[in-house]
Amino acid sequence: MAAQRTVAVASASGLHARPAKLFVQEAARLGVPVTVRLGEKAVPARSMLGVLSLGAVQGTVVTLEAPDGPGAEEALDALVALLSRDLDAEEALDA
């Protein structure tokens, strides 16, 4: 059975541009094959085009899935924490 988490996208622009880039980079860094599901569509979390193709806007609830194995729970927790933050607001603070 796969590990699974649901989370609402917090970024003001949804999973577009900068938030999607940060999410994909973190998914790749974690090294666990995570899938992002929105409705019937599922894409690899490491795929920028895949993540962008979801069209997730602020407040959209997505499901993250990873096969059971070493690091799966930790990877999902880290990605949920990332999506729970408004990464667009953090960009404004960095400017």
Second form
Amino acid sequence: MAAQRTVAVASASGLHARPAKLFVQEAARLGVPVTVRLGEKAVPARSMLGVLSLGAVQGTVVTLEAPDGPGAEEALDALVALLSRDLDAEEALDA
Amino acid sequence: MPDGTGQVTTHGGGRLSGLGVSQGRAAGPLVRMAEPPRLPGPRPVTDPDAEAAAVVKALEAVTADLTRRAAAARSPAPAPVETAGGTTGDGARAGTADDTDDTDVAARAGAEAAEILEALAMIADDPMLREEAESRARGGQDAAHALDAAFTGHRETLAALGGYLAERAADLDDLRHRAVAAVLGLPMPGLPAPGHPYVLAAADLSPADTAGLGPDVLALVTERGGPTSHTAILARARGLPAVVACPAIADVPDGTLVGVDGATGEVTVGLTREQAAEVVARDREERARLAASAGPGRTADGHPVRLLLNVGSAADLRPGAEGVGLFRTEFLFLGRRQPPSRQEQVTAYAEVFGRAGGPVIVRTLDAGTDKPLPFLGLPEEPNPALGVRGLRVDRVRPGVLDDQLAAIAEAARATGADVRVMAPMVTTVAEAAGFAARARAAGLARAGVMVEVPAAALRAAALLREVDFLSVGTNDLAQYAFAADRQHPGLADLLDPRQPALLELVGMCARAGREAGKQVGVCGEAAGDPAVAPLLVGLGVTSLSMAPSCVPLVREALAGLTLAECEERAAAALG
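Hand over the structure of the form predicted together with the partner chain; the form predicted alone is what we had up.
Zooming out: every chain and molecule, the one shown earlier first.
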């Protein structure tokens, strides 16, 4: 069994640019092997090229999966929370 | 440096000449930007595991290098040292009165550069990329070709996705060059980071290279490039001395102490430390003298010539100017998938209007297929310079201009500033009349157009019956008058603003302005050149708009000549 969540990408620029960087950084930090699935395509959340290649724009619904194990649920929750925020707007605030 | 000791070489000696494109003098050790490596022919592999290990090591080296650069960009090096003569390998450019303002700008630019470098480091560290390159190496490819193939595969994936991601494909090319250089034991391409102030030499600089220039770069010398290239424009904006079209710089070894004069285009090779210190001291004196200059522009006999600023945002504003002659609004639109909202535009415009200290001329969105804006969704064109650009974008996306005019009018009302608008790339009288009508309908009383194509200059008098002023964009006007690409390395002579045909076109506009009693300004790079500005004034131009760092020199150049002398010089230049 694997833990699973679906979430709509909230950032205005989609899963590109700064939001993608923050997402991949967080996935690497969490240390749980998370997969991002969009339709037929599944890529490691730790791969910047993989995440970019999904071409996810604002509103795209993606599925996050992690093999059951310690920290899996928490890691997915953290990544879902990140994707649910408009990271572009936050960028504008601290610029 | 070739000998690895950091010693300054006093090789040769002599003077090289290029095209001075950004005023000021500097001296320091030369450091060359490495070219992208050439991929050698495939090599037979005897130990696939060793190749795979080499692949991993190269990617780690690239990641580490980019991470280090990102950290350096976040906490910029201390200001350039005081003298060029003190210790080995240093050099300096004198500080200017703008230093305090520049610190903010530099910090922001540094944070932006750091973000970009961190994202690049993450791609170099990408597990998918690494695994693919490793597996190719295990399969028998040599390390360099395994890396090259892995990058190429991902590049094509991104390019196929289009839009923003297609633009990122260029990042993968850059990373591939770095990884291949690392695995071949060649110097890392891209900007050097020698750990001390230096004069940067390069074949040419891309816009990305110039954007990443750190505070340790004292001056630029390139083998190619012209007066209107991105390198030249950026160097002027930063007040960095620059010489382009200087092919002989290729033969000067790294570490040689050189002096750069961005006014004359002269590069002195093989200075002693004392001579370098002298150059720096003279530059500091000159800048201090110019920084003290103030007041409105006028000739020696009091003929007024308004000196205005070219700005991209409020950060570019400088006190003491007589207003803004060219407010470029593109920055708000770059990299967007959706146009900026009305409110966002109003806020950004109002920030400039409120702090300009004089009238502001806003150029409406100047875009087109050579300056791609993803949200416009413009189709590809075979010849972008002759395509849908400037005001022509309005033919296919009319809402964008009306939204922008409404936002400009709202910001003008909110700040009470004297705001005028002008359209880029206007070609016919009908276009000018249409633009003016829409600006006035939006509540903007004063509308003008840019003269950037010979057709508009030829019809200057008729254009002025429809609009309130003209502003001549000399860079594009030269490009179109001489059929010479602004970026073409070999055509700099055709793009020289002293070319009589270009001056003739400017003169036609100025004459039409005088007859109509309306303002005709120049906002191209020529306006900021102290050798060309008097010619433009002699032709009858009423205002000059330029990079803020150019204002003092142009003010001084005009103050040294009477109007009659400017007219004589213009007549002589027209031959």
